[in-house]
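First, one chain by itself in structure tokens, the form predicted alone.
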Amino acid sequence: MKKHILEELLKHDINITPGALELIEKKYSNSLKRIIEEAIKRNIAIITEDFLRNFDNNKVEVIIKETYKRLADEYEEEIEVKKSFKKISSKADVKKFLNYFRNRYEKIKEMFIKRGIKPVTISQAIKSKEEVYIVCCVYDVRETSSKNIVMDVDDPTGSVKALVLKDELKEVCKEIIRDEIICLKGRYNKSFFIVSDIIFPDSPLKTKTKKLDIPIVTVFISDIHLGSKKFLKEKFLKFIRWLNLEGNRKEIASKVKYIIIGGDLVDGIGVYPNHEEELEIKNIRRQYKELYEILSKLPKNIRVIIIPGNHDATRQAEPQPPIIEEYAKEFYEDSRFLMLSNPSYISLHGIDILIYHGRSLDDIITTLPGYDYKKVDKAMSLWLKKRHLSPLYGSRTPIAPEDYDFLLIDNIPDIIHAGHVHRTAVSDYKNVLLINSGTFQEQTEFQKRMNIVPTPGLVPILYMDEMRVSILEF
């Protein structure tokens, strides 16, 4: 009985003295609901024996709840935008695509060279009798009838068939995606480049040094999908109330300095066939306006960093410029909101964060064996291994051929934040924190068909003085 009483009181952030707990158990067990209602009404933080004795006469001892001030307000914000894509180049043509892939190739080749590898071109490798390194783009990977692996690879000087005979390297080939840039060690023999080693650009092991000396918190959310019939409004409002120091866990909420939203703020219009049938709000401007009305209730000193996703009002091809101002003008008029591109690279007090909506996770999970939506962080780690946010071209993730490959991970961040797949996950790859922030939308019909089970209302928060992530449920 005591356990039940304590659980009910804790739900409402109300404490109780030991004597009052005994008294409720003996005399007031049937009035627990009314006691809680009266305590809330009178802003009671601690129920005492005197409160209970005078309960029927409404003569109560009032102990005012502890007032929490926002601890984060004591510290100045420090935001540096290191990369945010804004300018869309001219219309794509064959030349632009060639330049785009050449830029990707040259940048990743530089990564191998910096590691001490001295590659030769494919045209040189074909003429050499020595074992050499080549940096190449993978055109195709397939298994032969004899269970060996053949890769069609090329570079700006030519193409070759790379033959993988070693069993341990065949396992490595299971993680190779078409269009990615890799390094192969081997020797040309007749018609094939016989592979003796496969090297990915990969991330070096980072040293865990970055911890702030101030007790502030960053909150990661994404995939709100306001406007959808499946939008979980009450969970989202509970999250907003928590940030306003209402309910439990006030101490944590008082430390929140930043919120990063990783795309799909609204459900959009016409994103997929028959989309309108699943919409509560069928006007995208109204979707953004209603979301702003909710987010505008946040404490004034919380800074909100926003990137778009594939449901937002901007172009579909990545990199995506920020949400178009015409559709979300309220956010642009409010200095608390920082509207950036997808992806973006920022620094908060010297902690580097790569923010990417995460659409290419669909390509990775549906292409590679051993990957699924239940282990989204495993798929996220491949971005670092391949040093690219969307290595596969021409699949579900449309990519625009800009002059510079904005999806390259040329500088290793301390944190990668993504969303898109609606499943909360936190892990670590070579001391880089990988955070997927889940959703505020219940399972859709499309997700049922794809066997995707979302985890709505589970919000990762980062204690920046500890570089530790915990997940709060709303």
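Definition used throughout: the rigid core is the maximal C-alpha set that superposes within 1.5 Å between two forms. Computed from a prediction, not measured in an experiment: that's the story for all the values here. Residue numbers count along the first chain shown, from 1. First, how it differs from the form predicted together with ligand D5M.
- Remark: with the core as the superposition reference, the CA shift of Lys300 between these two forms stays below 2 Å.
- When two forms of a protein are overlaid on their rigid core, residues whose CA moves 2 Å or more are considered shifted, and Asp167 is one of them between these two forms.
- Superposition of the core reveals a Cα shift of less than 2 Å for Tyr371 between these two forms.
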Contents of the next structure:
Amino acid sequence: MKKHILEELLKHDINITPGALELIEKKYSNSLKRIIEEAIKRNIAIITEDFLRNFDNNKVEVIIKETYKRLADEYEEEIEVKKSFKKISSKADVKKFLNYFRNRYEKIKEMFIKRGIKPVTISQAIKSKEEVYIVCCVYDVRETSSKNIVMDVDDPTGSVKALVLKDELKEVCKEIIRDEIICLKGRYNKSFFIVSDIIFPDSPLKTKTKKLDIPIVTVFISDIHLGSKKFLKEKFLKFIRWLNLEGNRKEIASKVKYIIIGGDLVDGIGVYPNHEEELEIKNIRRQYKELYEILSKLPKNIRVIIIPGNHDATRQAEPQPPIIEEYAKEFYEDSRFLMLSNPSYISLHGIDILIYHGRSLDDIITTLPGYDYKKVDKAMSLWLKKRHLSPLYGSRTPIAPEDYDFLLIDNIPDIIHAGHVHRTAVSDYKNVLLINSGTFQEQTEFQKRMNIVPTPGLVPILYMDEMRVSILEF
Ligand code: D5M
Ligand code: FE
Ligand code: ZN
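Output the form predicted together with ligand D5M next; the form predicted alone has already been displayed.
Full complex below, order starting with the chain above.
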């Protein structure tokens, strides 16, 4: 073998060191022709180990470019939009609110019935001497002087005072939120409904985790806040370069088929008092234009699904229709981008994903005991327990009364993706994957005062063939 190598080199008047000869024999015998060509091209008289190492590097470059063509491109796209809110119904009035709550009540009652419970109405319960189930809205919970708990509850047929005497149920009462719809088991006796059990809508445990048989990856981001002085452009560009196979972890990047953006794409304008002082770009149209400039550089086969957040150009009340077209024209003209509402319900290759910006997380975390910004995933699991994305009605999250309750979780998804709190978190609640995709914005003055510590540049990615999430740092 060595002899053959030497003969070939001799033909071209090229010399070689003993070490380099060894190396060619061991590692590069198949590349001999290319090594010689390269040496001639560079006018090299002696081939050294160094030369081979450089050649090796070049070769690695070539191989990377060849091997890491985008793997994801080999698979057909499969997106189904199951729910995206479009229509804005006429102005809210009392009747609309009543309809809205009635719809929420009926939907949650259905969930209990599906589970095998056969509820009676409050008016029937009052006449009955049997133990029965009622589905009711709780509008007050308080402790009595004798340390028992009494709840004022109603349904469309009437109202009743529900009395909780058992200690273990008193604990459960702490989890009840005002205006929540729950199921009570009990018996009517002397003007009280004596409670023997409390059942929340909750999410049934999913037994089977779906996995795809193709190795594609979905990337979750949110809260880019382009336009803010605190937008971390360098981190964001690093992320974009990674997707363009210009960094480490090329193999993963080449598998990326979808990117979901969970709102707050830009910082907007006039979102908070004195917001302008925090803006680098004071025109929202320009903010979207600039973001498009960056995102349009993504590989052309990556599909980007976008919902708005509270900083985006659409109405504030939830459900929020998609970002208004005239503000984000470029996105609408480019078929790679799919502009949906907040929340939205989509399916990627049969994997159901509920995408919600997450504004109600502030209400949950700041109102309920036991929740804080460091445990974002726990707060997200409350959505499933209550089967509603904004369970604290009348708090900071404005809700528009549509003909039906769009924020209700009637079908349990495989994944819930949110953002808003600027902290990356991944968790699991009853086999539903909870993903919060963090931010690309540095801590703002307000967040400093609130002690909210963001985690910029931490991006959760999902291997869809394993249903496993890993977090990449940019
Ligand atoms: O919200 C990012 C996070 O910071 C979210 O948890 C709300 C909180 N935040 C930030 N600024 C404010 C003000 N001025 N009021 C109330 N809450 C705030 P983002 O939607 O990205 O601004
Ligand atoms: Fe945000
Ligand atoms: Zn937000």
